[in-house]
Amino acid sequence: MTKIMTVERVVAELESGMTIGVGGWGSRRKPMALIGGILRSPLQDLTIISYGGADVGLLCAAGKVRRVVAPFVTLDSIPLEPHFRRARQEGTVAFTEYDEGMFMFGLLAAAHRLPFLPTRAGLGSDVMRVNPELRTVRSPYTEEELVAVPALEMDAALIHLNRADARGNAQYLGPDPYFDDLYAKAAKKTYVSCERVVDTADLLKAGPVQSLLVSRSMVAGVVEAPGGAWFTSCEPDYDRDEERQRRYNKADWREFLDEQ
């Protein structure tokens, strides 16, 4: 059964107030075509869970976000995402900040349908002070105190991969999966945009079986979106557009929509 959808159809299945996970990392392989669809929609009051980049910045600038949950929001070669920084300085969005390890454990807990996972990450740091809702647990084996990282549960996840078939099997061809498989497992529904939809038999012509990151059982919809991660990178199909990113750093966020 085909799961091919348009950007507009995906956005129509989302609702205001949802918690939405966004895959990729910083300014790498972000589902920017899907983010553009949300920007054009009436959706609002969203909680965004992300290794954040321009996805978070754009949604904050457009007034779509109530809370961000992230370990960072960066453009990689530009350390701090400008629109997110402005939103935080103006106090228009709430922010739950974990370190990268804690964030990963939150994704893992949600992917495995656990309420939390224990970790040493965060102990002895200000993470516990700025997140007073966090709790600790004691190991029943060693009595060691550990941070209980809550599951990062999501109503929907949006990810961008290099290739997919019409049934939702999706493949990455770049250097890193960026935890997109955890987003897909953790969310109630996952929507995949990709550079190209190919026949199932052709997926392994481009990469080994280990590159088949996401199974069709995790996917509710597939959007063929060539250049759908631009201006972030989607290696090996294209690198990050550094010149456009520099302009984005200083420009009105609406220019991104004008160029899509």
The other form holds:
Amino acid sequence: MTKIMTVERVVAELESGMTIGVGGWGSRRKPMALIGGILRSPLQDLTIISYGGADVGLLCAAGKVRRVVAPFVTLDSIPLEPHFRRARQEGTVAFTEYDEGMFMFGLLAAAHRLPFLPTRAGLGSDVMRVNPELRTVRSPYTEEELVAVPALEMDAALIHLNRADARGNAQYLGPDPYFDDLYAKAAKKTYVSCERVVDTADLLKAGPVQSLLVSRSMVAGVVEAPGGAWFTSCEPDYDRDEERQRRYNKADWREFLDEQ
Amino acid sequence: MCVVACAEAFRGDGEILAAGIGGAVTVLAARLARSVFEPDLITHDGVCLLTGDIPALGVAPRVVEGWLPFRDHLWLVLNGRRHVMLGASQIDRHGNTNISAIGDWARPKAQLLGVRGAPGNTRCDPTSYWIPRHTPWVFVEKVDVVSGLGTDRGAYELRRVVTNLAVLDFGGPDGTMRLVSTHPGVSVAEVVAATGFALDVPGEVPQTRLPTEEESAVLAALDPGGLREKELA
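Go ahead and give the structure of the form predicted together with the partner chain, now that the form predicted on its own is out.
Full assembly next; the chain just shown is listed first.
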């Protein structure tokens, strides 16, 4: 059964007020084609869970976001994301700020359908002060106090990979899977955009079996979107478009939509 | 010389990852230490490859000895076999640092990166800092948002702080910041004036050592474009 759909169809399945996870890391392999679809839609009031980059910045700039859940928002080669900064400084979005490792444990907890996972990361820092809902647990074995990172549950996840088949098996060919498999496992519904849709039989022609990152049982929809991570990187298909990112850092965010 | 002072932070670390974050100087420091006096150190390419050789800045490794995608980097932070050299926009006398936001967190005057991995890094791993601009606006009485833990908040081990003026550690009373050495041409008074809190200053403060000939040669090969100088400019 094919799950091929358009960006517009994916966006039509989302609703205002949803919690949406976005794969990739910083300015790497972000599902920008799908983000563009949200920017063009009437969706609003979203909670965005992300190792954040321009995905978070654009959605904030377009007024789509109620809350950001992230350990950072950065463009990597440009350390500070301009639109997220403005949104924070103008007080237009709420922010749940976690340590990077806490954030991963939140994804792992949701992927495993656990209510929380314990970690040392975050203890003693102002992450505990600025997120007063966070609780600690005591180890039943050693009495050590640990942060109980709540599961990062999400209504939908958007990820971008190099290849996928029409049923939703998806493959990364770059050096780092990031956390896209965890988003897929954590979300109620996951939508994969990819550089190219191929026959299932052809997946292993491009990479080893370990590159099959996401199973179709986790995937609700597949969008073929060549260049769909642009201007972020999608190795080995393309590197980050640094020149375009520099313009993004200075120009009106709507130019991104015109050029996409 | 600042690179050498940063590299010294890794002396004795053995077979762990020396992770330089946020620029040329910290990355060079890890590679220099491995090249010259700490050969078992593990260094990475700045992305996710552990390098078998020690390439120059911006050059891909010829030999790859391991793979460390972000998820394993975050695992390694908790595992602890890692010494990280971080940056900071603010640091206080106990070594609490801020890379998150300036001003009131709820509505900051300046939103910075976010806490990133600083809370876990400082709780679980030895941590050092490289701060290229030693000023009272960075070395503050109290940081606005505690991202990295100080000695008074359960830091695992804060090894040293290297700046453009001096080398410091936390050997002062109650784990407070102590002046270890001043760089050539920098007076103790200048360091004290550039620090926004009372610094522990021993009776005699030596000068930071200069690079050896071997270290200078290695640095010239690792950084032929002089990126380390630009970071200090």
